[in-house]
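One chain comes next, on its own, written as structure tokens: the form predicted on its own.
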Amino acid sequence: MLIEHQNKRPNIDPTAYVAPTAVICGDVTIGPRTHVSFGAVIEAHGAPVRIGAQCVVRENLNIRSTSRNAVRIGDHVLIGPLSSLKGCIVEDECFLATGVKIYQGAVIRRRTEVRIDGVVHVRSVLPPNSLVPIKWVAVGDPAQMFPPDKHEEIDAILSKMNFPEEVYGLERQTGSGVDMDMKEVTRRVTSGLADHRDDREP
């Protein structure tokens, strides 16, 4: 399914193949001989999202820039299911495993490995050729990497990387548990999603 987004509708190349159940919003481009599989979704919310030549993008995903972020993906690369992607850039000819999480302001650099479940946080930057282990968490510019039990070391870093200011522009709070405005952050993501009201298919 097309949808025309903020005045924006997809454009997608006469070679690409979208299925029928795949939902593709606003401000996407899709280059040749892109397969986009069933149930992904692709969302452009203020930035562009842009897929290149020969990539695989399977089934029940999501990808989504943001007002922030645009995405851009390279060319000949796989995205596993199941997997998410929020407004990063992809060089080409990686490979990004089942269920792999790569945020905000994250770059990965071309021919690198995220493997099953993998994180690449935001801002973080793996440099081409690299290898991000099954579960571990790739943090920091240039990235490190940790297994997923290495809370206090991931979150030393992440701190710096600072998550609510990248992705909410709010300021990181100190104190246990949420370190954001809970009641900010959600009056801004409604606020911003609220425009889907308008779209339509084209």
Given for the second form:
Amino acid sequence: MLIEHQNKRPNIDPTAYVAPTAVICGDVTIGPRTHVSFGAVIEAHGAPVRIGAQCVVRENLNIRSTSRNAVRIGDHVLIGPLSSLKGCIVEDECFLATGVKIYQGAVIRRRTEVRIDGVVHVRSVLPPNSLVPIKWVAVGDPAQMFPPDKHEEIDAILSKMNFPEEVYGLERQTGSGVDMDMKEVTRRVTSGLADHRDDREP
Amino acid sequence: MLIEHQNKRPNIDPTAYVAPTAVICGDVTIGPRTHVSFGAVIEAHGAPVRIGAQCVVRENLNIRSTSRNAVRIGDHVLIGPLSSLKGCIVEDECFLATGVKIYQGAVIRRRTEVRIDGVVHVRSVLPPNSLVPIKWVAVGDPAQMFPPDKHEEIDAILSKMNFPEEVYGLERQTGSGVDMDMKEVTRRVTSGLADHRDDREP
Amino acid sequence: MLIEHQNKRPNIDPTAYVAPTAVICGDVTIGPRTHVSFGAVIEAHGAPVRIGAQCVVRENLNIRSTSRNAVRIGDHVLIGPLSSLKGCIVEDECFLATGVKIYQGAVIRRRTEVRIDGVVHVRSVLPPNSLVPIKWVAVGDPAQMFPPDKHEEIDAILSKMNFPEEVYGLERQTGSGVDMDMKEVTRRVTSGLADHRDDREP
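Structure of the form predicted together with a further copy of the same chain, please, following the form predicted on its own?
Full complex below, order starting with the chain above.
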């Protein structure tokens, strides 16, 4: 399903394939010979999404830009099913396995492998030929990598990356629990997305 | 796609937005200004699902009630893509990140943050302002939190929460491997869901 | 949505249920009383997919065969939402929880439980009555199990299982980063999947 959003139509190379139940919404470019599988959701909301040549975009994943962060994916990149990529840059010949999560402002240089359920957190930068192990978290610039049990080490770096500012344009709050004003976060997100009401199939 | 199931129709506030490929099935209420993204599947099977005001419900996630456990989500809650919420209570202003999994009978009090791939297990209760770290598991009432390597600690508490009883109404079996009678589990689930044959678009 | 692919039509038992937004593509057999939920994507590409009787196949998951590896799922198996099963064998009465990932050539013997986000890696074999803890990784034949922090132990066994050869028919490369020729991987996958252009609804 191709959707015109914010007066922008998807631009699909004629040699690319998009499965009938995939959603391509807004200012999204899909390059030559790239394959987009069933149930994939690729959305440009504000900034554009650019996916290069001969990429493999698998089932039920989600790729989306935001008003602040474009998505740019190079050539010969494989992105596994059930992954989530938001507002990030992924260079040529990367291998992103099943269930990978990549956040706003992250940069993944060429020929990097992110293994199953690996996370690359907000504003984190992976140099070329990096490897994120299964279920590890890459965070920082340059990124350091940690298994999930290293919560305190992850959090110490993450707090410097300022997730609320990068993702929602909000100041980080101190105190326990959620470190954002959720009334304001949800107000900004829902009102920002309200123009989906004007979507149409071209 | 709105679906009438068990003679109940979804009740969507006129100021809410539901993406065209999202599925809302049965006795589901969606509150004012709430945004439901592409590919989200929200189902009431038996008990109702209630989602409050100004929530953000992201792509390709799954929220569902069961015959035993309603879903009740408060106001100003953000639920990330590829999450799974079953028969649980989530109070106001919670932030549930990408890939979060929450199970039957769980209660998450207000302003709690569950980070990427965090798990809140069956019948577990998180007090207000809790934080579940990336890929950690919260289990127990009150919940304790563990990274994945603490399997024995998790399992000791989990066995007291009695997953088979809460989720399938069955006694927990002892011995190695699956601790349930899978012939009976699958018989109950498939016959319980058989009334989906009578679904229709209102 | 049933799809004819490679001149093969899905074969759905009349007592099975397939949700209207689920995708069943190609040489896929669904056995008696099996329930397939919304958003599930089940695809046979090359080798067939066989799912037995009274199975529960939940929301937004992905099951697919490849040209080299069939999928064979026994009877009374429950597969949780947001899971990914590729070219593997799962015997009777297994319980696969939410977010489970199982890879090409894996064999899971009867009455095995794979808990939330558990991984069974390529060519790995689990004996009957096995238990993979939450977010652990099973790898090897016979499989050993590790939490995510044991990356080096996992990788030492994984390198012997030869992922590139099993999954893409390619030699494993040495050096840092991706251990495959990504230009060749993406060329093989995209050209192999090109015959989806000829898909049609029967």
